[in-house]
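Consider the single chain below, provided in structure tokens and representing the form predicted on its own.
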Amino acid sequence: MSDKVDFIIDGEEVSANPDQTILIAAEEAGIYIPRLCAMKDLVPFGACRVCTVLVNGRPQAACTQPVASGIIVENSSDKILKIRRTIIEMLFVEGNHYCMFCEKSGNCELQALAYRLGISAPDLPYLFPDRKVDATHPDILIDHNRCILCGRCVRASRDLDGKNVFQFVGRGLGKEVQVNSSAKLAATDIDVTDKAVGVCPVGALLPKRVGYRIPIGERLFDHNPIGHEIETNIHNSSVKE
């Protein structure tokens, strides 16, 4: 008796782990789910739900939703794409991002999922909104204009590197991310060298002194969109067996 569960994802069968999750299965099959709060070694968050999926017509997450014996999935419908075009617009518009000025530009997930599904500029109005910039730091500053409350630095900190050094705080439009400290990030216990500092999307948590320096060209997305890495390996694979 196989262990294996079986379902759709746009029409092609998938096999998967049954502890897995929709987007772990589809993207050890080479089928590539966008996602801005999933992240390799962090516990499912299902915050950004960039991530959204139909499952037998329903929107459900798929970084959390787990898989299920003979589910339809729809990942690329259209219905789904306009979903998260309208996601991805609404992150631009709540937040102040210059993507023109901005160090994390060709490095940015948020960035390279707006070319991915063809925003060139967004439709919804801009809401500008009046937020703050710590540099306090002397290795790393936090800029909260381009902070998308993904929480990945909230995880990363507390469950990778031990120290809990973000957290949320508010809630609706109040919500933000803070430090564990009354003061600024230099009052915290946190280095350049812990993994929350590179764990950030966006540039809303950037190691100082490094900016500019990968040039146009070389960039993680400059030629390649985001998510090719998991369907090429797979058609590779493929290829050699």
Second form
Amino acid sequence: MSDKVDFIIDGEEVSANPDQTILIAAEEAGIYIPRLCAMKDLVPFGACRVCTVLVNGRPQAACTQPVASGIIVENSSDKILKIRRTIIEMLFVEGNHYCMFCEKSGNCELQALAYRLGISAPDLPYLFPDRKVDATHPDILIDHNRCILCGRCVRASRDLDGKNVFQFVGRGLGKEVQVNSSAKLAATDIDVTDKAVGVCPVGALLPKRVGYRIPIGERLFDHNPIGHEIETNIHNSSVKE
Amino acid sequence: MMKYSEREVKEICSAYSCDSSRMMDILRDIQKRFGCVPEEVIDLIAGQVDVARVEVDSTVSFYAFFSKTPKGEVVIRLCNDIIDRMNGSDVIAEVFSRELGIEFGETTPDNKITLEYTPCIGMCDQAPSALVNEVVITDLSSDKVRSIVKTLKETGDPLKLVSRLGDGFNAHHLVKSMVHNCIRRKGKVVFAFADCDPNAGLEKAISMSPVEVINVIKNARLRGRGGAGFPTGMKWEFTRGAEGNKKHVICNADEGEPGTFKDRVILTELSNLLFEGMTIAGYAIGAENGILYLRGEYAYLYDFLASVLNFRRKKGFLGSNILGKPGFNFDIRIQMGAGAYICGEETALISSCEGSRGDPKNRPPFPAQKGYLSSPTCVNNVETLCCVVRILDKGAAWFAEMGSMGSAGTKLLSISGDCQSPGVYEFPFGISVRELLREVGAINAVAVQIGGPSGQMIGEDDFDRTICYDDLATGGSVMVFGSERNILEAVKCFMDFFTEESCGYCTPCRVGNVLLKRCLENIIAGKGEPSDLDYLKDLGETIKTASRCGLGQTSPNPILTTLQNFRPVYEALVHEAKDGCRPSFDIHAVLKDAQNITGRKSVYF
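Cool, the form predicted on its own is there; where's the form predicted together with the partner chain?
Once more the chain from above appears, this time first in line as the rest of the complex follows.
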């Protein structure tokens, strides 16, 4: 075992393994750093930028930035919270998110982060893009309207399922998730039991015929804000990078 | 569209050993051969190189020069950067459109000619300009356009458009280009041809140990010429010290910052110097593999540069035991880009060299630790590598004495816009903007864009500031705007560029720049409110802070620096809404769809 690295996050001293990212080290210390593209068992991606923190005053994505001895990490200053709110708002206005009739409502990490950060409606102007729905697969639905391009499905399919069902195409605002077929999702080798199907933080990738199985009121973030489990479950040994 | 044949696709893939890291080359050849990369061909390539078809799709969809739908046999790409517009590219566009009978983005009904816009092609000193397939046409006029269209309609051959060749190696039989070098001022480092022997730098380098070479570069205080200004010696030291048997030297010749074209001139006139510099870098860091990443727009230089490499191989300047030094092996290949500004970012450039979409990579690990194909990689700018040779030849002290405090040596500047003599100038660092403007014959300049769109727009109050890393840093682009110019038109043009060129990987850059641009457009259209100026500033700062790479960290600069230096221009356009409604909100436009569906007008509006 290599030596521990000590650093400070929001005034609190934290001890971490030197190969850990700031996000994971904070998490093990019971400090929640909001994130969307980062997920347990998936390689860090650094795309959503929600986990932006200041490291010795410099902005870094906590999900990709390794810890270092003596660094001072700012995770909840007004400046950081403002940046996070703006990023969350950007994700809302970039797509078409209709929380009131989305099956994911209450289990949605984007929605939950908005609530945690005190956003009831975005101040940014909506872009109202014209996006497609792919319902060709008998068991799985893709609604690009709700996709936030976090790349979880891309990584999960490639690294956990060994399949490469998804990848990004295009660039800029035209960037989107594409399936591994010149046709639609039904023509790929995806299966509803694939890990990729379960990793979507929003309602963009959904299994069919299970909608509202968990009633509103009993969903993941109905009673406690997102991150609550980390903040109350200090030293959760199951959390690994 | 040319019908593709399975056999030909296989042949093209085999020519690159079906190696997925050579995807850029495969796709370039396919695009050239068939005029597009259709879905069926994507399937074939995926099968040949053994990757998921969506990976191939991902790469194809990223680059402007690849297309899944058929294009004409000839593609005319008219440059629409701000300098070209200032030189009348709008009129040129009209004439092209009229003569061809098609709009931009369309192909003639006989599938012969496609007409498109393209961002800066590195010809701002001879704008307006266009690419016709790989042929560069400069100094466009309405008459020229008519004659171009006539020739293309008659022959279908862009090479027939080449008439009077440019100066220097532009006239070389392997270049045959009408481009002019426009070297206006030769300084003491890069353009000091006469006093340097070929390979003088390389010979001195191999008489020393690699560590000594690195020390010379450190003592010379050489910093990267691409814009970021990282100390070159340090970069070499990190790469040399990194773990890994295979190391790589990559020369970043993806000169894409609008308004810069100095690397074009180096590549044309000083390619031996550049390759010598790369070879020295290879020696210093212990790399055997070099890659010149050449932007797709400079494809007209490919054959020539390849022949220079061959010449150097024959002479023993590349290959095994270079210049008789046992164990010193180094060679260089050229990697062509395919139209993506982001690939000038060093980690995106590496992604592109690996055959992927040009997404920047997460750092750490830095390229010096884990770069090209996960090996330690040193990425240097074209001009930097030329400086290296001179430093080895003339000594670190000679170099360090030139320039200013934190910025040793000279800098090549690509100067364009409202001035009498646009072109390439080599000045010692520390020259003031005022002196510069005098030198280039810019009489009525009111604004200067230093460092391209990602740099800053300064006004007359700042003309006594100096070009150097500690004050006005620039990779070389300097655009001059005269008093008759509309500053916001330039800003809008730059924001169009960034939204077009963002890779889309991270949220702030992908979405934020579009929001900035929309607000700016509202202001220009007279629909802005005073509060919009604070909105632009706040949003711009957030994008700069939270973006993942240099593109997003600088893309709000056109707006932020003009808000700071030209605020009255904005203030004159915004006004408080009288009726409490946002001027940018058009209730009738919003209701249009609903009215169409219901078949009746709104009772209230």
